[in-house]
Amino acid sequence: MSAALDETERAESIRMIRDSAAAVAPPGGDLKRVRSLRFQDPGFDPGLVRQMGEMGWIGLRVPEAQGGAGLGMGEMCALAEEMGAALVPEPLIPCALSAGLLAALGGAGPLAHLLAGEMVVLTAWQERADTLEVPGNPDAPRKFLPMAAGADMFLLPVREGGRIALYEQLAARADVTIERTQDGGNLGTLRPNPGDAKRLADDVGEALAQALDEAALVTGAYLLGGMERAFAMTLDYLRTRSQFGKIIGTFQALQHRAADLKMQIALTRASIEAAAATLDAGATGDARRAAVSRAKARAAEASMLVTRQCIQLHGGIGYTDDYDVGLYLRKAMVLANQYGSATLHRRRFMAVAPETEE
């Protein structure tokens, strides 16, 4: 099979993924639904999680032999981009992280139920802010668990000697504290109870590191979708709003600002797509980490810049909670630092690829 044909098939696969997203995230999004779920428990629709499972999205990266779709990062990032454009609150990325980890163990634990969307399974790996390291301290609280109010089970990495073992703990018997986030969702802090946890594997260190890298890149793609949609809404506003008897989009100063934002979005897209292609080509180790960090750093910074500027370009109405463009800034504020901030990823990029300039 020729390389050109491979590229054609990949492009068609990505197009089909984007088309399938319309069933959950229609063009332009369903922001009325998003608003109805804000500041409520669990903060998302469990029925929609099941639908995502039925459509194969949770297991998009899981091999077919283990019940997944066996697709690449290009497809996963395209899906996340569509979810970001619609501000879908369902925890697809955290569930996909857990699915990838369980698949690496040969389908251990609740993988089948997770892939079907019957369970929300979150990996409780983080012990402090802004890190991708997994200390695995047995008694340390695990923080920043996305949408933990709706979790059915937690995966708990625990350091034992020089390895990271993996345990599962039912959410119904877990000690979890829930905090609201700026976008109307929630984060959980889990205090582990090793005596009530079931051991799944002896060593998941490398599998977890890869799963976290993929989650970071997919989060960058979600941010890309959000900033692109916010920018499209802003362009529509600039083309219709009149001031001093003129459409404000004809003002040269505003045109220059819009051009700068479009450039930021284009650079972010190029970085996300290049990183996805690098991972799909089989990159490992430092090459994988450098590609992911370059893309996530750009997406995190650009998403905050673009969504803030979109608010300003709308004028006073953009600052009101009733106006939809503000929802995109709120989401960027929550997700920009998930799976590593721009600062962390810039630092990591320079550590693993110091000879390369971004």
Given for the second form:
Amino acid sequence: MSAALDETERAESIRMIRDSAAAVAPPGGDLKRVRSLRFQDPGFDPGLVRQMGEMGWIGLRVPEAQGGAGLGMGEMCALAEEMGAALVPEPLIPCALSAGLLAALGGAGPLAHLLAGEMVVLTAWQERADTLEVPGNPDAPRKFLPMAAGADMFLLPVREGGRIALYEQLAARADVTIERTQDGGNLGTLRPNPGDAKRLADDVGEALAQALDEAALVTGAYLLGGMERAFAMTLDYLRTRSQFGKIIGTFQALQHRAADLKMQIALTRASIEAAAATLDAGATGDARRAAVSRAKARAAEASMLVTRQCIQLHGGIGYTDDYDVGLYLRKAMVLANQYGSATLHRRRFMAVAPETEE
Amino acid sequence: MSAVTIPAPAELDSLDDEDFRLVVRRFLAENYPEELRNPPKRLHWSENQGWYFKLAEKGWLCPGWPKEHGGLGLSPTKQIILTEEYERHGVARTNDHGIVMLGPLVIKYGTEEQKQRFLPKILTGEHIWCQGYSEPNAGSDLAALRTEAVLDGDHYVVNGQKTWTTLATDANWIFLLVRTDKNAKKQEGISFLLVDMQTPGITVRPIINLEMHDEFCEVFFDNVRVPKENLVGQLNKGWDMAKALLGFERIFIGSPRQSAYALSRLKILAERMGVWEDLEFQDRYARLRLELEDLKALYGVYVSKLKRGESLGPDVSMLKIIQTELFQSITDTMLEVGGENAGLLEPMEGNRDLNIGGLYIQARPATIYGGSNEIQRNILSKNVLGLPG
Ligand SMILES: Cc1cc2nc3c(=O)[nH]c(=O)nc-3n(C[C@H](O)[C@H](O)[C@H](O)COP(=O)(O)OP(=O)(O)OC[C@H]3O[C@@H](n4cnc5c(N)ncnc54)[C@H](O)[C@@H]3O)c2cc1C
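Got the form predicted alone; could you also share the form predicted in complex with its partner chain?
What follows is the whole complex; the chain from before opens it.
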């Protein structure tokens, strides 16, 4: 599969994915659609999820034999970056996580519907904030389910002895409460009803760990796309706004600030791309965890810093809801800690990364 | 606690500091409306006027004003204690532009007639003020302002636009910087004008801010006639007063209030998230706490100067920078510690004391308003350090 591609083929494949992203996030497009979906239920357009399914995005990582596109993390991260630049709210990342999980089980349950974008399937793995662990207590409420207001089905990992079994539960019959998020989307809490759940698999422990790692990295890529776009808007502003009879971009204090932000963005890109390449080269276990944690820690922190500074560099207008740069700050507030905060990932990195030789 | 009795306002300043603290606690316990504790957003006049009137009725409205003008004339230490106790109790900000900005300005530069006319009405809550300085093209470069006032008989006729005017929809008076001489150097043709917002020709349009709150506004002036006697100070000498007022604003923004509140939230959050005992967290918290303690000490230095009747130099910019950046670091830490809760729109777990995202967003503009921190650093390097350029 993907790992077999040589460097030029890989670059071409990534370019094609970026081009195809234009179908959903046209270059130079505005954020009208994104704004119109904010703070509404379900917070995204199910029709667009279907379109994403048709374009093969939800199953981008799923092997072709199981109905996916069989592409690598390089492609998935490039796609997420384009989505992040346009603040696309559709739950591509959580759906891809569920698809990865079901594919690892040999195509169980609703995989086909999920890949087609006909069903939004969310994996309800999380029992507390800021964790990547899956305790899997059968009755514990599962929290922070992204865009749960539009979910059709939940996958429920449940610990049984030393293993984690997987169940599916239809959203229509589930007990879910919804809280709105700063970006205009929502997070759900699911109170599982084991009696009403259908068993899909006996042990998904390792598959889930891998799917969560991939989701963390892809979220980092989405944040990268967002910070790049917010930064570009800010550079435009620095080039046009004038005060004291001068373009504000001529003030050295602001030039240096912009240069500092550029460095953070460059480090984030390098880290994300390196991690994607590591995963595409087949890294597993601690090597995979270290690469992902490094990238997500950087992306989380840089995205918060960059979006904050973008507001600052705009002055008053940056603090209005009408002006788009604030939407990137709000998105970073929601995604920076999803699939692990910077602190969590730094700790995990230190726990799993081999020490470099002197 | 009920052992302490609350003395008359004029006697508060002579209390021993620790007794004063107990008096403030009792005062708040008895008078502050429970439902207004720790509001997630800045309150509008319709929500906080009860508290304003209560303070007015008790004579507690203006802690920093001299007693002869109806203030409490509190010592710097007591003003800090008051701030601390207000924060501890979760007291909301009132519509305080008259109290912290216009009042002190009128006390310093107003005529006797203006003092008689305007100060009592701040004290009773009859006049609620807003600040009309910034314009679309005059933000950091405030002296580039273009809203003009032309003398016509006994009135100035005002035309132009102000923007980012905080709580203008709540205010019935606005203090304006206006251009009164288009030919002079830009700082030398500016005057300071007090305008009744009921005057025909004024339109206020709220702007939704990043908190999704209609807090600041655009204010348009179309041939607005303002009586001549509403000019404060001398014609075309408004810039110096405006700068003095910015000094009051900077010391107000530099007060430890916002940071102290945010730090108390960070502690609650850390406990809730189970990281309070964590050594790495303790170190981060200690850094922020020490920053706050030192900020309080520095704040005390400036408040003492004011109390001695000295005017504040450009170095007060330090206070503004330190406070606002501390406020931001604390809320940044909250965002990092809060996990997925940080992205919620409403307070976490239905606990209205803990709106991580709301506080994070609220902290953003603190480095922009009152003169951006870049401008404050320019002032420090040029006017305090005397660096060339
Ligand atoms: C929440 C909020 C409330 C406010 N309330 C009021 C109010 O009640 N009344 C009122 O009159 N105004 C109010 N303001 C306006 C505020 O004073 C201005 O926003 C501020 O002065 C900055 O001006 P600006 O927005 O035009 O930004 P600009 O001046 O355009 O600044 C844009 C960026 O350029 C930087 N910059 C500008 N010049 C320089 C320089 N020489 N060197 C280095 N950097 C520079 C700024 O620091 C900023 O980062 C409020 C603003 C906010 C955000």
